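One chain is shown next in structure tokens, namely the form predicted alone.
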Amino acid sequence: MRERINFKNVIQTVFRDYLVLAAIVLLVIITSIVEPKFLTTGNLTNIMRQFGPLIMVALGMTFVIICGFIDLSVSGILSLVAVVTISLIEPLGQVGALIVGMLLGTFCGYLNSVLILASGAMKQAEALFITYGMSTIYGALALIYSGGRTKQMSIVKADTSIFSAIGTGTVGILSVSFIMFLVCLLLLYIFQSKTYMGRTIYLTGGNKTAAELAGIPIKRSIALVYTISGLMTALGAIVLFSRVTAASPVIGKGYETNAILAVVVGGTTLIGGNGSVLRTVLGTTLVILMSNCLNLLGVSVYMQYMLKGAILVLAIWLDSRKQL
């Protein structure tokens, strides 16, 4: 006997898989026809270089959500790693810079979930507002620390190769900061399936109760995607000042906002337990694209606030009615 095919499932597969990936091809054949300068060389490699810092602010997010939680902390931590980290290069050097923004996101990523685990936040909003109030210390610690004034790499006297390289520079059609995505993109993919860890981190998100009776670690879950989320973060900041040569105590101002909603729009479920870093990169070239589409468009940036806003409520939404 032929097995009935349900078309009420079909159909929440195609919605939740191809929604979209057809709301970029969609996307980019409207503006194309509407502004040639779209598909120009130049416009692409502008995209690839956007991408970058909200792609790595959003990877990291992405386990983060998964695991049940959520960090807007990454505005703050963005803002404190950029200002630090480019004050660092004449005494420490390029190398010795790089790593101490590295190592300083990562403790910022750290201490989030040292202070969640501390207060026995084990729900999303609870983790919402800690991180919310860590991220305006981080904010604080940028402003104090930077005097408020946004630190130039064009007045730095030691050398900034390093930096100009992944700001600007290219190999072959790819942007260097692209390659640095693509890499990390496939490390975190294999961690994510490959790896007993990454899959302790969809059973937390999934049940913290459940996966702590059956001796999910649950708390070096919760440690460890604060910790990539906040080492993620301090890659995205290093792009973003790379490319812009500069880094203001503000920077990172909105970034928390776009992260959240690159990864919801790609598909990761704001209750947890489901997602993948593959689906954050659509949700974030849907972003990136939307913002580019209307900058060529000229529309002003107040209206493309509302726009975003506008998104995330019917991502939120659209999510929510999923879990019905």
Contents of the next structure:
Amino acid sequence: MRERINFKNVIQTVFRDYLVLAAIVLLVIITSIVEPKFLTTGNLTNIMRQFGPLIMVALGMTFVIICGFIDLSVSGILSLVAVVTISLIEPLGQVGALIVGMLLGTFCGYLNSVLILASGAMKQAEALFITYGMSTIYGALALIYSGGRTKQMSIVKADTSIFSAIGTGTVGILSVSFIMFLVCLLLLYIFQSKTYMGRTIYLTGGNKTAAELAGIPIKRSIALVYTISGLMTALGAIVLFSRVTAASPVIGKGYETNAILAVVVGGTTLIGGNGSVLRTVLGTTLVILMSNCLNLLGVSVYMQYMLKGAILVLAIWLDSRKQL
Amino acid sequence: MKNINIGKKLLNIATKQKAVLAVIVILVIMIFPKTNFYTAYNLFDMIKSVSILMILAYGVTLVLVAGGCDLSIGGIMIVAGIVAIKLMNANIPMWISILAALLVGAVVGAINGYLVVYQNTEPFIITLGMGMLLTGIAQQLTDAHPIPCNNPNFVKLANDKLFNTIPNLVIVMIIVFFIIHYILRYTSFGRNCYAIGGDYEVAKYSGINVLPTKAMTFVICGITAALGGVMLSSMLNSGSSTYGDTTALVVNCGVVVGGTSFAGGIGSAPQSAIGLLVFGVLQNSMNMLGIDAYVQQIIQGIVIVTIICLDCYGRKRKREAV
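Same protein, the form predicted together with its partner chain this time rather than the form predicted alone?
Now the full complex is given, and it begins with the chain already shown.
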């Protein structure tokens, strides 16, 4: 009798906390049986490359969601940073363009937090609409700045070795963008679990009023999460346009929903106060593996879009059942 | 002393009726440049162009008043329009096809309602996911190409004009307006919505059947969104999966601009109509002045951010006053 209850508990814990991991393992096993091409080196490198932009955006989004907010402006920031950075390679050189791009992303993220704090928007829904409006503005700025044209990296006259390294270079078996991701993950994980500011984000997300009364600087942590999200989005933009070797002013479209999908599927709860960047890595892995498998199996892009929506709805539903 | 009082009163009206003020300001500005803005044709065209968004907005008002939020309306709109056209192309009579499209909206609304109310999920995220799912379905149904309609009567539905002046689309919009206004204002269901949005717990303990009432608002919102989709398809005589991208957020912002609050319990159909009118008048006058499309996008974004921030700020001050 006792053992049976334990067994049930184990199943429950697996379903509650490691559902994503189980899904990933299942997906890998099924696909490698159905489609042997899945486990070839070429495909695995491909998956590693696809990881780049989405995981950067999703890692930044994780903190925003842990803090109990949401950031829809990432698609606008992504487009803006991509077109600005690529246009600055010629006049400022590669390093200058990189730095300006990252500063621009950071500034955009900070601007979001300034607006949210100034208007006292303490609800997720309010933040959602404010950042959506900001996304429209950033996206329009990207269109105006670029004149609506896509800029190819091949026509840039200056040296673009850093960007081609980010896009296609490898160190051993790992691609450069994957190494960038590992470094960011390490830094963010240390920030999340070992620093004072990292823990205040969790407390702010858990209960804002209680955190404020306990003397936690909630305003500073809200500003911080949006700034981090902006910075990580800028990194994502750089990885993305390096990989596709061109920057279009609508390059970031769809990244906001995909990033939210990755974070929520990973198991970070939308209510806030809970979650981890490691979970986001799992969630992103699942999202990318899924689209890779579906591509290999020849499922249409529209069907994939539909499945993503279905998984998002399912993940949120399971997430809310956890709260009950 | 008297002057201060009048000033205060004006300021009060201005902060409460931001949308009316915005419309008046734009209308006054448009008197000066020489454009075709003040012609009957243009004014009807302007109303017609926002009519579809207004039809959607009335349903959203109901949901927001009851304390929910629906971002799947863009998806419902395009799927319903495509379903209506697909059925008509299969030689099914027009009215049956339209009813089927409305049924699709009701079913999606019921699913939203079930997930939000009975499963206690966060409304705007779950409906955002639902919108994504529906966009995928729409793309799958049309292969991401616009599909034309074979039934010649369908295009007349929205584009014919009553007495050769008022487009049918505007008439449908006005009918929906009165229905939703009646529901919110004069039925016990509507009054219960305000109570639920105002304070969920109090409404529950005062014996209102909170769960079905709140779920019902999502169903009605689904039906109005589907009606908007049918009218859109009729206006363009085709169904396409590309229109609904930003509809949901624009409509929700418009409703909030009109004075309905995210927090629930406040709002009405006339207010939402004026909120959407702000966007319509703004867009039309910017087109008339020949402003660049990208700059228009920025101006629209700034308007959205400003008005939502003001809405939040007003609530913050109220919280602090208590």
